[in-house]
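Just the one chain here, laid out as structure tokens, in the form predicted alone.
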Amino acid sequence: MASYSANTKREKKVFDTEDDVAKAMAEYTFNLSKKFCKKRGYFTIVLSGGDLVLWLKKLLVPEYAETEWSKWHVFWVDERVVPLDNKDSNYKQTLDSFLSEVPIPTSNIYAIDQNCAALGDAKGAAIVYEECIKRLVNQNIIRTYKSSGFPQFDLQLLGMGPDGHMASLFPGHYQIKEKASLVTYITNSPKLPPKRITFTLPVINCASYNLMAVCGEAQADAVAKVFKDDFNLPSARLTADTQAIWYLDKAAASKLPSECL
């Protein structure tokens, strides 16, 4: 099984600004969706929140017309367990500011269960997102890992914070040891709001590529601590199938080494 100790080198890139980042992640992303739809005739691509969403519409520019958006397959790394009119949903904010510009089936889109969300079910909701990502599985629409069987999305983007989260992973919370389960969930998140399912980190690890963009200066403790191999916090852990790259700006750089830009 992919894990944090597998031999998937963590790769980086350092660009100037955090425009810079938002182009290249989405050249990178362009490029993936057009290998997998060339290949297997669908792209699975795992989405966080906060900056990502928005930096998502730098794909939306002439250069990147020929992308095969209705051969895409939108999932969520981890979402807040709240109605998805809730302007802390990352469903929400995702479709307001980059679904709502694209071609994308609403059938290939996989928000949290709606029930689960309005009552705040959060182990509703990550069965219910389980059973959703079995069923696709099942279906040949998402992959499994070569070893594990675990589900392998072709490209999860991803981001950090402060404190050196990722999904809802949070440092000396126990949903980072869950080895069994696809999805889990917190109900006590130190970010609020404090009800969250999030994938498990053997099935964020099983992922081909991994992309981890973070900018910013308010990160750039947690990235130093990352890159000498701080596995106390979740990202640290973060390695996948075929490639682990983490795209920063130099603010987010600016604790690393000399020797590590």
Ligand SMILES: O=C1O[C@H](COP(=O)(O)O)[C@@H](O)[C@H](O)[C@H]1O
Given for the second form:
Amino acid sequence: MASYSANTKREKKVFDTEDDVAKAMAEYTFNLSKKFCKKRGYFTIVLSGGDLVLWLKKLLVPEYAETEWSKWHVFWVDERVVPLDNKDSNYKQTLDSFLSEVPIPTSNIYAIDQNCAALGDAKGAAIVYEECIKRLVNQNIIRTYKSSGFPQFDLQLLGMGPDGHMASLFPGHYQIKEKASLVTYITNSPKLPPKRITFTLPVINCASYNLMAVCGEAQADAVAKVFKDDFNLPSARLTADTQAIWYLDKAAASKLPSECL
Ligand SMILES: O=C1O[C@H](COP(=O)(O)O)[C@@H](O)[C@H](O)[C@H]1O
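Coords for the form predicted in complex with the ligand, given the form predicted alone:
What follows is the whole complex; the chain from before opens it.
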């Protein structure tokens, strides 16, 4: 696989409340869905776990009734390697709160391999997910980033932990350095559960649009470090092909240096 060079400036918008962030995220998603469904007949969207799972519910309002759900193809930027019916599964959480409410064909929802999940086989789950992505690239459902061969998703909705992790790329862990694979794995995640798979940084940064949504005071220190370009935090390395934008509530933005406001 050739190298990638996606690189855009980090943008941000600060909203009063978490609810405002969730609503704005839904609007951003709806508009991009419209754009890509019209342009390509598909919308490839990558989701995260964490708080974001509940914010997706804002897409369920009448305003967005025209969303072309049948054209959506849904992926996860990271996943906990637990059985798919386990409460910690990002897939299960998203299914329960959002996906079960919208008519996306089940064949367009790409959970991790259920056997690997049941066995707790993180390495196997990463390999199978990477094969799945490559297959969809060959079928032209997922685009590629310029001539690099790297998959290019239309939109990724991301979250950040208080330690600055995004996806399952944690500070001080080698996965952030992985450049060749599309999907890698970790078996000693500092945040439980310990076994996870994750897109690698090149894949994350090749996306056309990356929206990082962060709310709450617990993330304020990490947000400040990111905007001071502390690249020890994986989230500080987020870029995109077209737009990498951070949606913050006031609490998450409360420690931003004045020059960033
Ligand atoms: O464990 C995870 O954490 C991050 C951040 O979650 P949050 O609850 O702090 O928003 C999430 O983006 C990732 O997908 C998830 O697996």
